[in-house]
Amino acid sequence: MRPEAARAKTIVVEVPDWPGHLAGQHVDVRLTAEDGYQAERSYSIASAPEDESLALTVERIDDGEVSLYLCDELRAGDELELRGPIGGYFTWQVADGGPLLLLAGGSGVVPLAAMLRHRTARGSRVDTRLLLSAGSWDDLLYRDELGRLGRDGVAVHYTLTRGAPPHWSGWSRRVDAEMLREVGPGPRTQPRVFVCGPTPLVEHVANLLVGLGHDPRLVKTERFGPTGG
């Protein structure tokens, strides 16, 4: 287990007979208490399909039944009940081609990180842009890794909505049409677009993209809300 941001940790799980997954899929994690009470939550897979181990990045929710256990109580050697991989719509493979436009809010970057890691593992140079929105600099997941992606031809952009550090050169507002035009690529190139994050952000961004002329059939969305963690 390793910290990823102020309120998130990545858990590496060894899964015997794992069938493999596609970048963008998720798993269900079920916890069972001694009295038989069960709680289950879905978590996107953070690792590339090429990785030997399965990685899940979990954001700590203060009143969350599952995330509190995974972030605060889980120890090396503990067992988890997993179901998956799940989902085939919100996935990308190098063979699908590009350009690739990835848009995320908060921990919605997790399945997109799996796509970026898959791209790197395959040595792909497909035109790829990422726009990540977060509340603050400390909330950004995978900061160091994303900072290195420029050498692999990935254009990474950030916008912070609740305050920026000194000398911040990125955006400091909600995602808007002007921001999307600047990030590109434009709709004429017919990029494959993936949007993931809280439901209000995803719906807002998807509407902006369609308004800018992007083909709705190429805009894939994955939403999550306040499930209790």
Given for the second form:
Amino acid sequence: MRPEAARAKTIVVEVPDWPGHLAGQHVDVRLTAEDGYQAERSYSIASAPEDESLALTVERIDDGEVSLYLCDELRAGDELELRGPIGGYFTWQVADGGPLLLLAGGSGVVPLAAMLRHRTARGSRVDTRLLLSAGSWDDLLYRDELGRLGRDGVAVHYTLTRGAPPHWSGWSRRVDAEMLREVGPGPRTQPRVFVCGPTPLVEHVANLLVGLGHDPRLVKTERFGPTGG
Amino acid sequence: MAPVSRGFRGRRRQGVDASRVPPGQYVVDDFPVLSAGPTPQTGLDDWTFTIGGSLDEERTWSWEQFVALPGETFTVDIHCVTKWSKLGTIWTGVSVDRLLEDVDTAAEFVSAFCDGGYTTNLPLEDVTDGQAWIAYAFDGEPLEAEHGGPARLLVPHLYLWKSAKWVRGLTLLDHDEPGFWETLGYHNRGDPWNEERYWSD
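Next up, the form predicted together with its partner chain. The previous block was the form predicted alone.
What follows is the entire complex, opening with the chain shown before.
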């Protein structure tokens, strides 16, 4: 267990007989109370397929059920019931090629981090752009790690929508068409686009991309609501 | 038996009729949105609904013709494979029975096709006998695009990925043809009461 930004934790799980996964897939986590009551939620896998252990990053949702348990109660050594990997669409492998355009809001960066970690693990130099929208600097997940990705040829951009620190050189507004044009690559290069985050952001960004001329079939989305639990 | 999660008590919701909530589901009050790509924007002038495939003659309705068909308002519980259920949702639409009324077919399956390229497959017996509708209003209001408007298939007794958003027609088939999610790891039928979520269920 390790804290990850202000409201999230990364949980590293040792899974016997894990069949392997693709970057972008998720698992179902099921909790069982002593009286048999159960609650299940899905969480994106944060680790690359090449990593030794499976890692999940869980955002703490104040009125959540499973996320509160995972962030506040779970301790190293506890057992966790998992199913997966799940989802065969929102995935990327080096062999799929690029360019790669990754757009996320908040903890929507988790499955994209798995793609970036996979890219790094395989030594790929595929043209990759990442735009992350977050409330504040403290909400940004994997900040230090993403900051180092520039060396591997990943262009990392941030926009902070609820206040930026002093001397902030990134954006501080809602994602708009101008921002997407600046991040690139343009629709002519037919990038593989992955958008993940809260529903309003994903709807907004996917509509902007189609408006800019991106082929809707190359824009893959994963939406989650505040009811993620 | 599932292992007990140390220290987990859960936050059971009060006032929810547990007999209406399938295993592994939790009840929500809002209406989450899940789709695999951008929301298609089809103008009503360009919208048509088609019943095609294995039948004597293909049928197509324009938007005007479609909403002039006798409609029904119905209240159902809906269940998404991502674990949320929403109880008592109110929809208006045309029943699939009505659309197939004078269709002569030996088909046993249907494939729903949609703007954006999404497909899903169902046995014909899962969309007849008052079990499925093409819905164009939610809660008395025109169905919003992000929830599948202008019209979506609604098959409330199966997980919601079967209730294809932005539906444009049904193809009648004499064989089963797995759709989008059905070829990407999700169960072929998707009965929430049997927790038919994934291939291995």
